[in-house]
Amino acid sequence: MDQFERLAQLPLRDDLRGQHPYGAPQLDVPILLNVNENTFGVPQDARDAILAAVAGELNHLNRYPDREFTTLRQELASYLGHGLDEGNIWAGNGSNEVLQQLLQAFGGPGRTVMGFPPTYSMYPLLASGTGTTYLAGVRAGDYGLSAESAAAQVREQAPSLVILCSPNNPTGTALGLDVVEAVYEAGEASQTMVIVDEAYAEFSHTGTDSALSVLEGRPRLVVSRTMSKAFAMAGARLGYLAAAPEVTDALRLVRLPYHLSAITQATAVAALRNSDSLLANVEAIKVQRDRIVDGLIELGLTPAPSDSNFVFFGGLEDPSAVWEALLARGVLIRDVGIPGHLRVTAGTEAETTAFLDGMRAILAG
């Protein structure tokens, strides 16, 4: 009897039967460019600050942490700007937990959440885990999403929540603020909560606006962020959001007690106070991203415009074969299951070179 047969014998919820957990391949290869991590790592001065902050908490680990993580919310508000204060901020163990809490508070049985595939594959899994029905919206043939199309779909479906991923994963493209504003207005009658997932916002091209700039006066709008990507802290698990204070009050109703550990809070606060150092590599990553785009175009492939730290590219007759051939060369990228396409994270200069050299050799072979 295999693992799934044993699972089937348990009294599992009917809507979870046959489901598979989220999981990108975790393989031991020299170059990991498959899960959009910041491969530059944490600089030494930030490491020292984090170590000192964590050490300062060790004498108090017998006590529960600050349930309201007040200092962290103050630091996050200061980082985001836009006139926000601690009352506008919420945080969790990664942005996935923040999104889960939003679905717990505003979704649930009898309610719906709309996403626009291809987009982040966790959205339907979070919906399933919270008993929320997932509605798959429709994009254009080039995977774009216009304000008119998105608004019409929201008016027709009247979802409880909408998640707009910008820059979108896996395509890397950012949405215009006209899409955010149109979706918010279209959801007025149904009182739809609109979540803009900006996990990759720091990598956007100059001139790409954040939904933070239209947050004021829109109590049903939420902007989600993470410290996993630009801050190179995927292992620390810190995600957060900005919204009207009443939204953060709603999340207090569903959060687990003391859900952010003292170690997590200390680590994140120290990182935010050293943000200049941690974010110094963002521009270098953007250079490598644009180098990947140019290199793939030279190879006759079709990369999508990217405002993120990864590149989604098409024009492949057999993407699975290309993925396997790159893996054999010690380079792991992501097969996102979209015909003719793959996705690669922008890494260091050496990692990018290895990827591009591998692609040249494979396509020439």
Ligand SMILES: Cc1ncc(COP(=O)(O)O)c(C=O)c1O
Contents of the next structure:
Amino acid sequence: MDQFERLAQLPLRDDLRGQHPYGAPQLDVPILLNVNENTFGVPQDARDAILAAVAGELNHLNRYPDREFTTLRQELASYLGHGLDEGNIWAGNGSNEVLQQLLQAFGGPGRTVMGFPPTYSMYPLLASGTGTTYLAGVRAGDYGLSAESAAAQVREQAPSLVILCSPNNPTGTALGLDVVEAVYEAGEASQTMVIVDEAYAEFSHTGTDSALSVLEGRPRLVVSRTMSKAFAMAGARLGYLAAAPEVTDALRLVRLPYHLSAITQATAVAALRNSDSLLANVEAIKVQRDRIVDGLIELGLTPAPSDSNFVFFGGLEDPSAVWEALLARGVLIRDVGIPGHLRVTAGTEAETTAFLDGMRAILAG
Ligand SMILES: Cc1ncc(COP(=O)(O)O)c(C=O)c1O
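Can you now output the form predicted in complex with the named molecule? The one shown was the form predicted on its own.
Entire complex below, previous chain first.
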């Protein structure tokens, strides 16, 4: 009996029937460049600090954690700057949970959320899980999104929420703040919540402005971030957002009690207090990211401009065959299902060399 036959025996919600669970392959391969992790790992001084903080928590692990995670919110506010304080901050077990809570509070049955594919593939799944209708917006042929086009689409569809992913996954390119501002204005009549998913913001080219700089005076604007990428903490599960304090009050209505464990809070606080050390490899990753772009151009392929720690590239006749051939060489990258394209995470210098050498060999023959 396969998974669908087994599920058919249960009184599952009609809208979940036939759906596949989200998840990239988790394969045991030497070089993992498929889910945009920071492959440098956690430096020793940060490890020591996290271990000491977690050990301290064991003294009161019999008690529920601080449900307001106040210290963590203070540390996150101070990391983000922009005049934010703990009243502006909310966090969850990964930014996926934060996005889910936003949909629980502002979406739901009879409401809509708009995204602009190709974009992060969890958005439609979070929509379906919360009973929110997903509206697929349209990008230009080169996957760009102009302020005029995005605003016109928001005005026409009047969604309850819109999610702008910047830098966008899977294309890697950041949006100008003119897009964020135009979408916010276009959503005035429909009181649309505008979420800017900045999971990869730390990898942006110098001079790329964060939507944090336009938060003030925009109570329907939310900027979502994560410690999974630049901070090398994907395993710790800590995502967060910055917004007006009333947005965080709305999320208190839908969060589960004590949703952030004492271990998670202690880990994230210790990591934030060692952020210089944890973020020390971001520049090295950006160098490898740019090296991948240059290397792929040399191979005659067409990488998209990247402000993230990954590169989306086209020009492949048979992406699945290239994906398979790289895997056979011990390099796992991501087939995002877009014809002619693949996506690769920028890793260490050695990992990037293995990827580029593999591509060169595969395309040669
Ligand atoms: C654009 C984007 N947003 C959010 C996430 C979720 O990250 P996490 O739940 O680990 O914070 C990801 C993960 O790959 C992502 O690519």
